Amino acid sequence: MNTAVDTLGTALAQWLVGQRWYAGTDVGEVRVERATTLVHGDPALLHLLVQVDGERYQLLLGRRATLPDDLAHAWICDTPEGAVYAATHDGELMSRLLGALRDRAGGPGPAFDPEPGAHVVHGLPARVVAVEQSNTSLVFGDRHILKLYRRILPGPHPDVDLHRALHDVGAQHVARLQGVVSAHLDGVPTVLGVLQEYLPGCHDGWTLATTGDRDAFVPEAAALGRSVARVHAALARAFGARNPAVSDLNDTADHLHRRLTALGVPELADHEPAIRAAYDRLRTLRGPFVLQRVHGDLHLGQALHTNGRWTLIDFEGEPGRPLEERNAPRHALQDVATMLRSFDYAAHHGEPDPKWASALREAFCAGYAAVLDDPRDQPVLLHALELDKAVYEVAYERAHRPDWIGIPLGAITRILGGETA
């Protein structure tokens, strides 16, 4: 297997452009940093973690002496030892993915721990999620989930922190942590994947509300509210002892301006005023506010209604951002925030619909405000925060889908108009 990796180099750089979770546009050189075999033989598994233009990704390779045809759309080189291709896509290797890291003998490669008291099933067929964006995930049978990070960063997870702290104060509507997927790089504990209880017969936020009955969906978004709230409560609890409380938003304010600078978003360059006006806007205010830990990327994609009440996944922040940001305390009106610009494409799915997203905006801080402070009470931070969402989407939209710029680009001429959906 080794030559088949000292080769794969000009191979991986132009499958990675093609991958939803690799972040750049463009690969230079993809050097292989570390290889694990976890599966000898045909097929035989490697874990691979690689550097490509200084950031470090993930890669889960198959090797077989005979692609079959149903794995042919997974290719990704022949070299003489066989074809090698994107295991994520072999439900025979995958199947056997989280006992092979478990029997692993130690070493510096990756290894699975499970969680105390989680009973974890091994040999579980398993599948692949269709949807991949940042990581990709794995469903085990109808008992596991298992999130692969793609771009692995050395350090405190905040994913497994806050389910850990989460399961401590006993919360509820978040999905149960089962076991943690880690290695050692750079002489640190790292994460590099998540294994957590599967709900079945689930449909996430994004799907109800894009594919059933808008009118019905409307209360569905005060439970979702609700749901919110009381996570964060939760997070309050579990981290309470280390929240801390700003008399100003003067260093907010200032993280903005940082970030808006550093988007460098040409479309942005006739409301930079208006938004930077906004954002200054915050300085005026007084607290004292409390900062804790949140979500951090919250959106319909990230809640779960299954059994008539909403589980919310995925806690590790926007992958974008450095662990350290992701791991600070921040207001709790960013993940109502990044929430209300879900609403806003959802409601730009089919047939665009304002009226529809003001009624999501409206029922869903109902919600939570019949649990914390309701969030319409601070109209300045909202909005700011609001900007700074839609602010990153224009930027995203450009690098990735050219043709979804419009929507936060209206977002944000509604928003400095003082419209709100």
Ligand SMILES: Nc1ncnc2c1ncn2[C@@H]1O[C@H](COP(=O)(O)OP(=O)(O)O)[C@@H](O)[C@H]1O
Contents of the next structure:
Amino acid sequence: MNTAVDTLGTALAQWLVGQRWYAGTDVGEVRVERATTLVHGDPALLHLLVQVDGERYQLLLGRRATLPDDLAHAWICDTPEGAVYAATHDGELMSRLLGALRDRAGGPGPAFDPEPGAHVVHGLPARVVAVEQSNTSLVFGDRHILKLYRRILPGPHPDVDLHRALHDVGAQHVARLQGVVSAHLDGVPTVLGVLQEYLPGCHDGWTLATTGDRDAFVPEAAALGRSVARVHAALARAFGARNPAVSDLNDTADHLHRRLTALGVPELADHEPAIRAAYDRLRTLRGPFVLQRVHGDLHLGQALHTNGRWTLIDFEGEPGRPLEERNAPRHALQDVATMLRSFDYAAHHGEPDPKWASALREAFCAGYAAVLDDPRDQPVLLHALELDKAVYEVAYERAHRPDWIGIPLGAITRILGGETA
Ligand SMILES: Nc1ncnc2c1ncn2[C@@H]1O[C@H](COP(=O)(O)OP(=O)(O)O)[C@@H](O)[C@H]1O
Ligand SMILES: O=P(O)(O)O[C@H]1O[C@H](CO)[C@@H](O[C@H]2O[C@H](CO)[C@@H](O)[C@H](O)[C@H]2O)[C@H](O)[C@H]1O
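Show the other one: the form predicted in complex with the ligand, since we just had the form predicted alone.
So here's everything in the complex, that chain up top.
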């Protein structure tokens, strides 16, 4: 397999640029940092950590002497040892993945360790989740879902730390963590993936909002508001919460300014002074506000509806932010703001329906206020955080879905015009 790895560089570079989870737009040299054969023979399964343009990525490659037709779409290149392909599409190899990783526990990694008390069934039929986002997820039977992170950052990982802490305080509305795939990298224990309880038959909030009856979704938005508030209360119990000093709001304003500069969004040149003025208004605010650990990337796609209740998933934080920033306490309203942005997306995707957006917003905030402080009591902070997310979204849509860029751009105009988005 090593010969194959040596000859893979160019083919991997071409393949990487086509992957939704690849953060760059171009690929320079792909350097294989660590290659581990998890399954020997034909088919073979290889785990790779590669360095590309200063970032580290995790890849799973399969190799077969003859590639069957149903894996033709996953082909990457031919090598003297056989065809190399994206192994996450290979159900046969993926059903052996967890067992192969478990057998490596105690080594430098990659290895899988179950959480204490978790009953993990190995060898179940495996399938890759069709919609790849920032990472790649595999479902085993109807029991487990393994999220494999693609861009790998050394250090404590919010998805693991938050789930463990939420479990310890008996939190509802989150999926149970069942195990962790990790490796020692740069001398630091590093999370490569998380195994969680799978919720069979669930629908994500985005699908429900955009394909179901719009009026029927309004009470669901209220229920979602209550669920988010309960998770916030559990996070505060688990990690503590504090009322920030005035200087913290200066920090928030400075942080938002820096993000606007760093995102460098040319489409917003005309709006920039008004956006910066909205951020500066934070400096005049007096609390009470709450700083605590939050979800960090909450939107309708991160809320799963099953058996009449909401479960929040993906506590990874915004994948583009450094881990240190994602692990820091933030305003609880950040999650509220990003969910409100999601309602705006749902209402302006297809035929715009501002009245429905407003109904969802009110219902969600009322639901949240039934458990914790009413987000509508902090309009200046809420709008600044919504603006920040919308600015990020303009950059995100330009990079990934240029046809959608009008949604966050329209929202920024409305927020600056004093309307609720
Ligand atoms: N516990 C779960 N049960 C059922 N489906 C899940 C679960 N967790 C995630 N999913 C599905 O997998 C998809 C991707 O998961 P997510 O954690 O959001 O990954 P990403 O970081 O790539 O966005 C979700 O949109 C959802 O459809
Ligand atoms: O789920 P991810 O962590 O990969 O989040 C990224 O992709 C999201 C889109 O899939 C993006 O969300 C934006 O579009 C959603 C509709 O598709 C909408 O509900 C969100 O409000 C909007 O921000 C997210 O911003 C990005 O980080």
